[in-house]
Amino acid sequence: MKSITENDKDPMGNAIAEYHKKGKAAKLRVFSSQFYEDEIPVKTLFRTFNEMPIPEQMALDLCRGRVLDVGAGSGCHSLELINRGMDVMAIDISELSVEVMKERGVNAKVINFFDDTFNEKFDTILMAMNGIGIVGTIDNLPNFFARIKELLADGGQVLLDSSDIRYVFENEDGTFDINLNSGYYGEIDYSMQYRNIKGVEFDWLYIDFDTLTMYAERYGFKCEKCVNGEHYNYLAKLSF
């Protein structure tokens, strides 16, 4: 789980900075031992609700009460709740980006979502973009669970998307390569840079919406599948 990340070591919060102030950006590459190098458009980062994809503008819509935007970036979820009346707090990891998101009228906190020092009630907890990614590892998910009970109020919810991710170990012929002997095929380590700045590694999480719910029932959590997106992906909602 990744702790507050220094200005000169955060990749995304510069990215974000300089669209933010420029209208445009750089390439926001993306590393990882197990796959080819990626890179995020940064600008899908400032989109608006018109241009999310189905799951997340569900989610958007879900929301209800009190609202806390979990690794909210740019704010681009915070501000559709805030045009809408709602009552929204955003926190992220980024100084950078929490700037960048009060300049832009979002309610934000720099802030690690695991750290206990944080005790406010929420209605709706918000973890999209595969929110849920912040767990790291399959065997943080008691913590993840520990820490949403301390933060939902009565009544409380958790809108999360994920994927899974199995698709990318899949042969022509229908049979998959994953070693069952690696720990979780959804545990992923990144690292990106943007420009000169370089970040450290971190442990990224992506859960299928089955052993997501074996872990939810086991914490005394309802897992609910709200709807599938186009490619592996789903909404989900975590209530108890």
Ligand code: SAH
Given for the second form:
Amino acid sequence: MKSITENDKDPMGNAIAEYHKKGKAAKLRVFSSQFYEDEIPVKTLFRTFNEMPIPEQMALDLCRGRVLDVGAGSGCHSLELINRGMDVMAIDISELSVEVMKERGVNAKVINFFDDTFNEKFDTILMAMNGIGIVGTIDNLPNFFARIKELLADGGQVLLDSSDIRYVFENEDGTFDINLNSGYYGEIDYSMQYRNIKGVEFDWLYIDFDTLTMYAERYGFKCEKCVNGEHYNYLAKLSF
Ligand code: SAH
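I would like to compare: after the form predicted on its own, may I see the structure of the form predicted together with the ligand?
Now the full complex is given, and it begins with the chain already shown.
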């Protein structure tokens, strides 16, 4: 289980804090042994409803009752829900991000989703921007389902978006560079850097809809697709 992020090892939290303070930020660099170096435009972490992709907009429209925004970052989804008069709590392991959310008026706390001393009940658990990524690896899915079972009120739902990243490994002739012996292809290792702040490497899971459905059913959940996105991504709803 991941510990709470220390500020000097929290590139994304520092990027969010700087953007919040100055209205602009430097490059948030993303490294992975499986991909070329990439970058997250920090501004997109502060996106408004109209700037969000369809699956995220639909997730917000489907939220009901008391909402838990997991891995909430700058709080962009929580803020939209607050504007709609909803009851929202946001959690994140980044102290810097939680501080920014508080300044923006969000009820935010530094809590690790996998910390089972946190056991309040919610009608909706929102995991946006591939929020299920925090599960890290397929092996950890049982913990994920156990946690959502604890956190969901009767009749509650989890709204999450993810992607089938198989396209990343597809060759021009339609064959795939997927090593079947090295685990599920959506298990990605990442690390980030913001200015001179380097984060530790972490596992991040992208899961295709069929695999998610198979595991969800194994752990007693119903898994429905709400909408497909434009780039192999989708919004799913889990309920039980
Ligand atoms: N949901 C936001 C941010 C996504 S980035 C958005 O859509 O813009 C993922 C966030 O999850 C980061 O802020 C990171 O600090 C947080 N996070 C990572 N692991 C977590 C965990 N185990 N529990 C809670 N938050 C976590």
